[in-house]
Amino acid sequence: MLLLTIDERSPQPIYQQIIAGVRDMIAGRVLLPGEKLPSTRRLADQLAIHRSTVATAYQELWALGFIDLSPGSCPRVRDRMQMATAADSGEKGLIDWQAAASPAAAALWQAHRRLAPSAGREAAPAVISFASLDMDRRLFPLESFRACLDRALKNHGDALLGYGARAGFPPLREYLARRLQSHGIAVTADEILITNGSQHGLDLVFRMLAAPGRAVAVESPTYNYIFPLLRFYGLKPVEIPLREGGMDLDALAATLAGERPALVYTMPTFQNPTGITTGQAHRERLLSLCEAHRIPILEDGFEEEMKYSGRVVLPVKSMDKRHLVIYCGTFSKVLFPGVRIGWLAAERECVERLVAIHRFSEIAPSTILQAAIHEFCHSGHYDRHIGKMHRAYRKRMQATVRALHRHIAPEWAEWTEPSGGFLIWLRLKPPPRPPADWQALLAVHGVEAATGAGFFCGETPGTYLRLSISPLDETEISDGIRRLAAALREAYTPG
């Protein structure tokens, strides 16, 4: 028996009390390496608490390296190297970094800590995770890319080891200009800036427009990393409701008439988190509204290449004759995220200003990786890889939809089938006894998903789960949906 004391009157959450108690026992050698801990059910019964609370504590102890979790067996104390660190000894340095940091940096730190459990670490081995938008490493074209990296170094030599062009490797910018033309976007290489992934591109645009109190119109829900970044730069997010066909343009028109935002941020193709793709008429009206008010549009095309069924709708940027639209793209969601290469396409004057901001924060981009990506694309590997990804994820999305229809009762949730990308947005119906913590309930059943609250700036109008299939194959998806169904059955079964 694990002799833990729980104080229900303590302001410290119960799961944290469990973590602290187990850590103290390990540090005091009361619990030895290899020793078994009680199962989640047994410890929950012993402490007269919910099983999901114990599961949350065990997940955290696993992430911190104190215990091992294996499917079908009890947790065991991990054999950790005993290293004396300042954190272990409780010693603090001379600087109080929370007090020393600016209010904006302190707020960003808090946002990082909130997002870290679902986005900043891998799931436990026993858990199937729909929470991450990481890519399936089993699909990485590793050998082809290694050969392209070798050829890039051989062909360009020490030229790749200098600072390089401020806007990025010129041959890659020329390739991207040609490729964007296949999406109807007429730009030149001088109108493209290579970035360290799409997140860096968004950051550069916000820095260019940042001024305390300025507003930015965003879809609601939207990409959850946007809100902390906007607040860091003193920008105020103005949420525009997202309907079945995309951003509510009547609501946007009312916002533009009453307040002049610095920017409209939108994801018209496979929107994160909903997976929605807007139609041609919607895109034309969005552009017309912003033209009438002279408001720039930041179009996030992070999954533009992942259209694998249905009719293709061209980006808003393809209709942009008056240079309002800044288009943001990336290789991360088709190729692999580790190379951190994306791009911004905009009017030349806009790009020049973005290059200036980039120069004084990073001096110059990584030319070696850009040259390797160019070699990969120029050699035809990229188009072949996209075909492979389309075939793989068409099957995976079909498997997801089949599993949802088979296992998720219509009285529990509803969803819309996307025509590409990696995301499905579940709207959960009100359960008879809502769980206190949806993540903890899912963890008990060995599954993980991103809950909806983080994708809204204000109050969440309901309960949502975002399912990402990007790191999972068909077998893992089917098993994960079954586990999700078991968790929902527990929540929706009157007890």
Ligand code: PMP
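Residue numbers count along the first chain shown, from 1. Note that the structure is a prediction, hence the values are computed from the model and not measured. In this text, rigid core is short for the largest set of C-alphas that superpose within 1.5 Å between two forms. First, how it differs from the form predicted together with the named molecule.
- Put the two forms on the same core and the Cα of S73 is off by 2 Å or more between the two forms.
- After superposition on the rigid core, the Cα of D437 moves by less than 2 Å between the two forms.
- A movement of the C-alpha atom of L426 falling short of 2 angstroms is seen between the two forms when the two forms are aligned on their rigid core.
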Given for the second form:
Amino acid sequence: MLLLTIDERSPQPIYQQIIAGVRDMIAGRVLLPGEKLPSTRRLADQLAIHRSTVATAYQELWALGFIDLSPGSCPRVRDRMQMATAADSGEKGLIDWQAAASPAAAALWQAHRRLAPSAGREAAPAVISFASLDMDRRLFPLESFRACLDRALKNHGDALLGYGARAGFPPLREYLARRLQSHGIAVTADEILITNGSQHGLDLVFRMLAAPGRAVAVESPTYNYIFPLLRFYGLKPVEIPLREGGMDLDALAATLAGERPALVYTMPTFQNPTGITTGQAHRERLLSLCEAHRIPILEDGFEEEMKYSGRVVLPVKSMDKRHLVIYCGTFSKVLFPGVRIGWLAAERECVERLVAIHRFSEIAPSTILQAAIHEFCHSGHYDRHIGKMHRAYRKRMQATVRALHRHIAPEWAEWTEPSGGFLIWLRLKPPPRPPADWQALLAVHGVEAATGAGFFCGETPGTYLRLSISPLDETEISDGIRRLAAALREAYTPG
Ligand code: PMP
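What would the structure be for the form predicted together with the named molecule, given that what you showed me was the form predicted alone?
Every chain and every other molecule in the complex is listed next, the one we just looked at coming first.
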């Protein structure tokens, strides 16, 4: 007998009470897999209700996957546990997802697995990590952002809860157009598209250009998320060597004269991974080369606002009279990455095409967050925050450079000294006792850094370490450099 009770005064229909009762008994293992339930007639008699009510409840329980029904026999509890534990026990499902995924997605999965150990993982507390470009949470303007989020909802109300404008929240686009003007970039709001972070902006541009086998010219080394993404879209990276002053423009000229790349991707300011900033003359020549060949430039200004010492050099986009530059910006590297807001600024014709791609994948960026960010910028918090970040990182970068000079011998390595941003690139000289695995050697000394792998398209031509100071304060930095020096001493002391 099934110990079900029915409450006739309950607003819940009787058939639903039966469903809830049977589900509870299955969950509580009062009813076990394979166990028989009473026939519709018996349960109807027992509960003094109509037989069709029980039949409705059983139909629903079957549809939800709780019981099996077969004509002429009593319902039985379905073996759902077996389904759940198959996944828990690591038993293979029916589908081989690596084979089911397209070859491009399968390759992206491999790239993801290669990056996984350092990307997105927090280092163990005892380890000082220079590996991640994540931001220092201790500097997040949490309270003022919370107040802005609240004010945005109060001011705009339910208008923020719809899908919103496809190209982004109009007041934020207006604000960004004005802000870009302060960087010498003359664009209007309708030449701006808001994206979910600048990674999404880069992805949209690659998607717009993607056609199997098309070439894209990139600096070498470059941002390590670029190669897997280009390959995913069937685009072919063509590496242009990066020199001290920026991309080798003679090599670029030779490439442009040969195959016609669909795009030149560049980071003129605080390049990732090297921290290099190119000068005015380099920017002008890059632009005129691309103008001559009518090749678009994708300018990644991810750390544009993190210029905290030395002379400002205006973005390539600021000189772009012929509208071939697509400029990509982000709030991630000054404010916080969790808000996932970036932007693309380009000729309207181009923006409209990007909006179309955006529409059929992400539909529109989050209106609430855009409104909160707009409030944050509009009310002056953003400028105050930038001031605070500049003061903090000017000191942090100086501390890094000081510590490198003090602890790292010139026979071991040479490095870049950027005038902003978060990145320092160390080129290690061949050591007498090269470790089998640099990461493992650093880990023994309680420190982490990104090695050169991934920043080059193929083999890494040498040994490199990219130090990111974005999540670290001065004490952590000097401690970390001391640990790095201890690791290098081990490799460079003849055995
Ligand atoms: N460009 C570069 C060079 C980056 O290093 C990153 C992330 N670290 C991005 C773009 C993407 O950042 P986000 O999507 O957070 O704006």
